[in-house]
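Shown here is one chain on its own, the form predicted on its own, set out as structure tokens.
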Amino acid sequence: MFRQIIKKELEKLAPAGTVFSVSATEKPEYGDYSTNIALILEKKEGRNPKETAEEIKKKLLGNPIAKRLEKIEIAGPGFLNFYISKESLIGGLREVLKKQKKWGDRPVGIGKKIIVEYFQLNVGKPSHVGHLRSAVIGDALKRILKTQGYKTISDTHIGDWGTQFGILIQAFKRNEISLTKQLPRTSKSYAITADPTIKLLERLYVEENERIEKEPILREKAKEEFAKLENGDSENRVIWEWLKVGTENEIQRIINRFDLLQFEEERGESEYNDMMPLIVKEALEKGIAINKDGAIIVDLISYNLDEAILIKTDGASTYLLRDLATIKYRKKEWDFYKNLYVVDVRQEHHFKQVFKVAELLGFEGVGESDHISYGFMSLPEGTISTRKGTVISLDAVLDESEKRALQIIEEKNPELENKEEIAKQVGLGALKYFDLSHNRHSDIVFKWDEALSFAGNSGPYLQYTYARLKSILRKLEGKSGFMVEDVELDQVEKNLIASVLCFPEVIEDALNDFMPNILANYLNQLAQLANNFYHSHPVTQENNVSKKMFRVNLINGVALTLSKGLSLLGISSPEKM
């Protein structure tokens, strides 16, 4: 909130272009904010920095922003420290609380759309551990971003094409389960009673790759049973719109479970096949692309990326052709501001392809399309594989998760109301904020004991936090109003409220790299700081009417902070707990 004004202010003192740091500190004793602009200019001009620091300070004190201020101090070579006096420290909390659930909200992203890619999953393979960090982080961000003005479109980009799908159908023709309808042009009965089940597919995808292992020509055949597919076989066809359905139905549920944010689009890599010749014509005829040993390649060796390849030998289509289709589709259909990829950092170096075969093709959008990766979920066992049939299933991780919650509250809480739909909400926010509070570039061993832990930096920590603040609200319930000119600060209250006026700086820190565990784990030392104020501030005690009134005002401030935190990382705040 302050951290802008002071850069402005700050910018109108230093040579055009000149890049400096204003951040929040993290200890008291150095003031709310300090910079580096001193040091900056010494590099920048040779300026003695403790000088220039001196004439920046006196400038500053003779301008209006000195009114904000409660003193500003030179600290070692040359950094400036700034103290925020109390009323404008005041004057902000009035601000949260005149905004309530607005709070934080900017207009900064109006006029402009951001296509956020995340949670893709594949047809027949059923959602596990391994995806909660595609579907929490990108769900985080889209949250993120519209609270800032952006229009954010969302695709979970279903993997619905492949050599996959020519396992799939393959299992599903081993199988000849049985069927209701005549798939056209054929005397084989193949068809579709009901819905697919995951379990079915999971099964089915499993089963057949074991039988791949042992005979490792079913998986030519598998790639036969594709090119098929994509060259238009009508009982493929049939076979495979079949076993699309089961996975359409189990995006929704998840969706519905783990209160994510409904997807704007859900197409398929499938949508994009008449794009697909269009381009690889384009590439040949630009000489971009060659035709190998009949496939179709983009040699970018020189640029260190290896042979591209958009045609297999045997004509299949591969992800990185029907991936530049989808670049050139939303350019065209949404004229994106940014394009984001939330996939994890095994695609580094397929999305750097992408890129530059993008670039090389001239398409608009490359420049903003973004690889936002994210380190690998692991089990302490090992990899997650679907292959092998060893995932825990998103559902198990929730069940286990909810059945852990609920067993707390009946130690803790056993009269409390609606107590198995809290669980509910706690169980799905430790998960998340379990995720969300790693920095997404960092490799997670997921650990039942880490991820449900109702201590620390934990997302059930924070939840009671909240929880205990309402309560407080509960039993002063009509006490509210300023008496500003009685209410003298003490260091722990200053601290809180600086800490909550800093709400809005945080979410433009988590946008500039897309890190949403910049949000989390500022939520958490807010938590810190208002049990360290509702430890040593009795509020419901305090006889000073003035001081109880202000102290409400802050308890809510706090809680409304934390509450719209949460919510921008998909977490419930119960009131109670």
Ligand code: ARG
The other form holds:
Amino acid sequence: MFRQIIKKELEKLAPAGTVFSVSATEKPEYGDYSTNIALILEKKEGRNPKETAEEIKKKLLGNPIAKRLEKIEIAGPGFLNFYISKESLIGGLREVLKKQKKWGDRPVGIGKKIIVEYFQLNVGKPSHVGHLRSAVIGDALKRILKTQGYKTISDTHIGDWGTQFGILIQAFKRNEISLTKQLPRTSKSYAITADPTIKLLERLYVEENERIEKEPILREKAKEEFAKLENGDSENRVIWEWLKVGTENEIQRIINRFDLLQFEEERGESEYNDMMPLIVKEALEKGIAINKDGAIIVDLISYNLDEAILIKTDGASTYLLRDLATIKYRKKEWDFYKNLYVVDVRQEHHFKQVFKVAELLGFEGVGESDHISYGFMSLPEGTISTRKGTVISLDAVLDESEKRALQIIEEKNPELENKEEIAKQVGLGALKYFDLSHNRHSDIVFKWDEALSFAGNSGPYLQYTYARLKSILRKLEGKSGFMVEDVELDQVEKNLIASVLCFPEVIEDALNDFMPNILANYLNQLAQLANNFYHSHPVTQENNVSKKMFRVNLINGVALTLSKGLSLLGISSPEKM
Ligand code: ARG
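Could you please show the structure of the form predicted in complex with arginine, as a counterpart to the form predicted on its own just displayed?
Now the complete complex, all chains and molecules, led by this one.
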């Protein structure tokens, strides 16, 4: 919180738009926070940095902010180092405890809408471990954004259009007899009533693909089925609608099992179909798109982005065209402040093309649209492949994680009540945290031992630290609730409070580039400091009442920050573990 306060004061002292940093320092001899503002002003206005720093220091010491500081020092070529006073640290902690569940919330996003698109399942294709990152990162971003006052609209953007539907419809028709035995049909016009299970759709898709591998002509036939669907063929339309239901049910099931926030929108790609002809027309009229050998393309070669295809030679619309329509729709419907796509790195080129074409067409909202890319996660068991049918499903990974969590709990705390329930929370937390604690841009190899370690940088470690703090607080029940000012703090205590008070700044940093790992790793550091603290500082055994009360408050503040931080990552914090 102090960084934000200091920054605000400094902004008043510099010309509008000056870009400078205020950062928490690594070493106590540089104070708690340091700024380069005087050096920036030197570059900008040619002022002597040391003199500027002196001036700024003088002004600040005459401001209310001075009350929060023990001192300001000028160091090196003109850095200003800030030392937060003890009273201010304790006052900060008091504020944390007053805010309770609202700790870390800030109203910076009020009045702004952000679309977060993630967990985009494709109809008929199984959900697999590759979808985990999108779901977990998107869900965490949404949770964090909400606490900063943004109105978030999440959308799954279901893949419900494209040539794979030709394959699925062909498979349906091939299996019609046996399927309709399972699925009551009221008339020959395919009024199919029973919901398909996702397993059935997966099987149809995999089997049909195997047939196509052996008999390539079937691929052409499947394309024709899709073309019929695009042209409004009523029989194919009914089959297609039936196919979609299975995926919609699957999404809801996974939301429940993985404890994801509900989606405001579950719009399929097909819902933008009506807008597409107009976009193509506009692109042709403006001379942005051209007809090339029967296809309609936008030449982006001069931007190093190849050719973007809007309409294929067979007349079918493309994934890219649907994305163009999507931006247009979203901007018009929601007038978003930002429009985020949480999609893996392989689609980087695709999104660059989409944004470039949209820009050329003069669409609004392109500058506010962002591809939140992430790298691959592979399991020790191997990666994924849907076509061949060897998929590691999302459920299989979570089953395994829950099983391992339960084993550990059986070993460590066999007496624990609700072991199965806690193991579920720990297993899920382990998966989510492993994902979120890594920089989303890196490829990661999932490691069970790391993810489930109770001692390392892991979800279970943070949950366990929280549960331990809660157990101390239970022993002290009734003794918390007021703050003592006249207590001496040692360095360990000061560092721990300062770390708690950084929480809002960390949230700000995490949102800067949409990097949940910044929050995850902060929580890990906080947990380490907390563990050091209570190994060296007695609480229940402390005789000095002031000290004891102070430490109870501190533990309360840490516990609050840990559980709030975990909740922003979509991870629960059990009271006992
Ligand atoms: N369903 C797509 C796929 O599996 C991902 C959708 C990404 N979102 C988007 N607006 N293009 O590749």
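Residue numbers count along the first chain shown, from 1. Basically, rigid core = biggest C-alpha set you can superpose within 1.5 Å across the two forms. Computed from a predicted structure; not experimentally measured.
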| property | result |
| --- | --- |
| Shift of L560 between the two forms at or above 2 Å (CA, core fit) | no |
| CA of K548, rigid core aligned, shift of 2 Å or more between the two forms | no |
| Large Cα shift (2 Å or above) at I518 between the two forms, core-fitted | no |
